[in-house]
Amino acid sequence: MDFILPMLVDGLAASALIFFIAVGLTLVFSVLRVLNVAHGSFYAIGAYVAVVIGGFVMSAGASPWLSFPILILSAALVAALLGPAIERTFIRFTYGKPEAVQILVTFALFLIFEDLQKLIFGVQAYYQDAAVSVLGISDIGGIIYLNYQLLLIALAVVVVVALRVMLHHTRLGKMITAVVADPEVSATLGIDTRRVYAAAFTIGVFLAALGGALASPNSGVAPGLGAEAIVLGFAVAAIGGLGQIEGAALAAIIVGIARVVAIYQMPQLEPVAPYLVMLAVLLVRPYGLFGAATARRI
């Protein structure tokens, strides 16, 4: 039983990256009801912002406490700069489209996303663990953990409140939920559709970059992020419900639990253990854990 305290904080760890991934992948459908494919770009150039920025800030001499900061101002660089080029260049031309076409346009975004990462950034992998350096270890149950998972895990916990109190406390967020219940009656009633939808996917790319950013200290940043970062947020996505933040929420935590348990047990099932929870759960429930068969209108 000594290894359950671990286990839990390892998968806490880990759902809490899954869920940067999944939750801004779920909002962008919920509101522009696009399945984003060029989603884990966005995770990706997030990272490399963050460890390029990083590393030459550290490498002047600035203290190690600058590098919490600049993951956050990176991601929100990126989105700033990416969020809403992408959605008024690309992605309005997609809306009411069938799946088929938006996936294969912003598939096409996404392989042109990684062909200008090898371009600009080479195919070496970058580091800067500033941050995780900074922060230091602590013992809990006798087990060993970096400072910067738990903090991860709080961080997480965070973005879950802050978007709950975006949705339904603020002005943007009630138009966001106006938008997402009836975009058709939302326009009549004098809200500009295409500026939440602007503003829904430049949030999405926000949440996309954080958790590249926030991910680059403790593993680096290679060619392909983007790519393992988009299968499991779709899958992560899939388990809780296309455009549910709850469900991403639960799913993300789930997923990561079930990979660090397939670590502790059977460490060859780690790659496939969310896919795995993603069959048995799609095969019980075909729309997510927290999605529901809705009406189509034609």
Second form
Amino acid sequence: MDFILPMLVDGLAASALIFFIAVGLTLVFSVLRVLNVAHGSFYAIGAYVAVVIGGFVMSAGASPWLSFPILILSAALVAALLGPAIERTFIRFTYGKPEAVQILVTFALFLIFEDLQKLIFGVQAYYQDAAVSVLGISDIGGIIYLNYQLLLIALAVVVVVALRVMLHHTRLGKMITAVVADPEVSATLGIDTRRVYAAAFTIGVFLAALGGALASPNSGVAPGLGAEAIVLGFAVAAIGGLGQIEGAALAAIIVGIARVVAIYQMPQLEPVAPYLVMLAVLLVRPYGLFGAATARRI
Amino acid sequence: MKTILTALALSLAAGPALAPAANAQDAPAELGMGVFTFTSGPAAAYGMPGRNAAELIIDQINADGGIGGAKIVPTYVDEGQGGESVVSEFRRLAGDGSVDIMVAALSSGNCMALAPIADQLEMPMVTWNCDTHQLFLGAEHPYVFRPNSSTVPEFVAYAAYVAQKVPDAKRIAIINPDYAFGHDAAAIFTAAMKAFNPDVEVVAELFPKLGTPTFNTEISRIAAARPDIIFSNLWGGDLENFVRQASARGLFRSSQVVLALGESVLQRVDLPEGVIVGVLGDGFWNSPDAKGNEAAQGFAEAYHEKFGEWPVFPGMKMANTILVVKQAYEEAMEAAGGWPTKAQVLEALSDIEAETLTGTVTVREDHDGLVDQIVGVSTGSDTPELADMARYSGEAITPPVGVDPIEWVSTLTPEFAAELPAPGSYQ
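For comparison with the form predicted on its own, would you give the structure of this protein in the form predicted in complex with its partner chain?
Complete assembly follows, chain above in first position.
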């Protein structure tokens, strides 16, 4: 019983990072109907860019508080540079293609990005923890936590709310919703679906890069980060129901808590905890927690 | 006719005298050496110093004329490509004739996979890391030699150090990597701690997978268990991550932390003062013995100049191993009176006693090495130094040949620990 509060805090903090990975993946799938394995690469690139820019600015003697806008701007930079470019040059050729083709193309992209990361950044781990240091620590239930961990929980909530507002109360969001409902009718009504696809993909890249950037102050950034992210992201997106933002949030919490409970009570189960949850959920709800069976058009 | 008979008689008479010279081979121009280590992935933080050290020591040996005139030509193999590919590379190098001897490998898993292949292909393999005590457990490998330490003496040394440094410790938490090295180390350290102090209990035992980027939940779990001792043999990027994250969350203030591979990250992270750190052997370039060794200091200076860091112990282990190979060839050449055969090199390796840059290594009849263990505490300074060092004789803390290692650990006593060198005794 002594462990309940620490487990809850740990679980939510872990869930926040998992959510950032999964929500972009699920958004891209809901709009573009593309299973994007390269999403893990955007997470890793976001982390690398944040660490490099942050390190450069901090070494110039800037205030550590500047590291927070740097984290967000790094993600925005990655999204602005890579989002439209990758969507136009690779992703658009997979629209309407079988899922196997989509996975092969995006997996190839993922491998290319992995090698590019090694080429550019080498194999050593990078660190830039100014954001963690400046926020300090808190004692919760006798356990010392980083305030940065608590900030991540708050930011995940902000992203859920922001995405809801964007989708339901902005022009772009309404266009995305229309395209998700029926791309052909949307095009007939004058919506430029190409631009909507590019915008949605770029938002997905931003969310992945933001997840990586926000993870970087508290973890080393090294080769392999993207693979870890994409595997977990797919598991969470599948549990929540592909294309479901609220589903991704709930699934992230369930998976995060499951991993934490495993570490506290049965550590040997921790590596498989997300997949046990996925197995249990998909056996009962094959389309995920928030997903629904859809009629297949022929 | 007379001339022919005279020549024939001379050749018959001179034949026996010339025979040894005719059998001894001339040194080849090159000696191919396969060098296996991690140069990619999170494990590269441990593997690259090995790669760098190999490059440097081979350059130094070649500059001095090579081995008996043969220049060492290394072929580096990245263990980061995965076990199956590493085995394939080993087979390819052994098969194409470009390599005469292998210095392999870093990963215990790769060593276990490569050892039977080395025997099968009759390729001499000298391990430079390969810590697992299982390497020679229940299996003879005529072509495999380990002139380095292994898990049992390494983790008995930490338990012995803790028993003297923190005699009242009762509660132990363990966080090790989730594969054989981590699980073996946990079992050996726990067995040794219980042998030295039967009252100790393990209050948390965690095995995160290799390449874990964040240890936050593990840190909370360990903190919640309120341990006196936190033991870890995390390594490479994982160790760096753990130290940074645990330090920020105060774990080093609330418990005595023991980092079995701590010396390897002293230059990369701010380790607080008083953390017990190990070297996995005696390969500390800044130990009292190494400070008295001109070659060791020259190597360290050259390494620092070339790579911008002082050589951490994986680098020293690699350099020491290649020096053992060099000495084996030289001993075999002396015995052969020329360039040795493979059998003569194996013979030399099988009972070698070699002076390395950091101490002496002896290879026993089971091909396993006896190497001293150095343990100390971090000083909190920016330079890679250790305080309160103890140097344990490899012979004293290594199970005898043919004895089950874990059973041997359980026979140890508090008196055994008390008789070992005290922390701070290695000046």
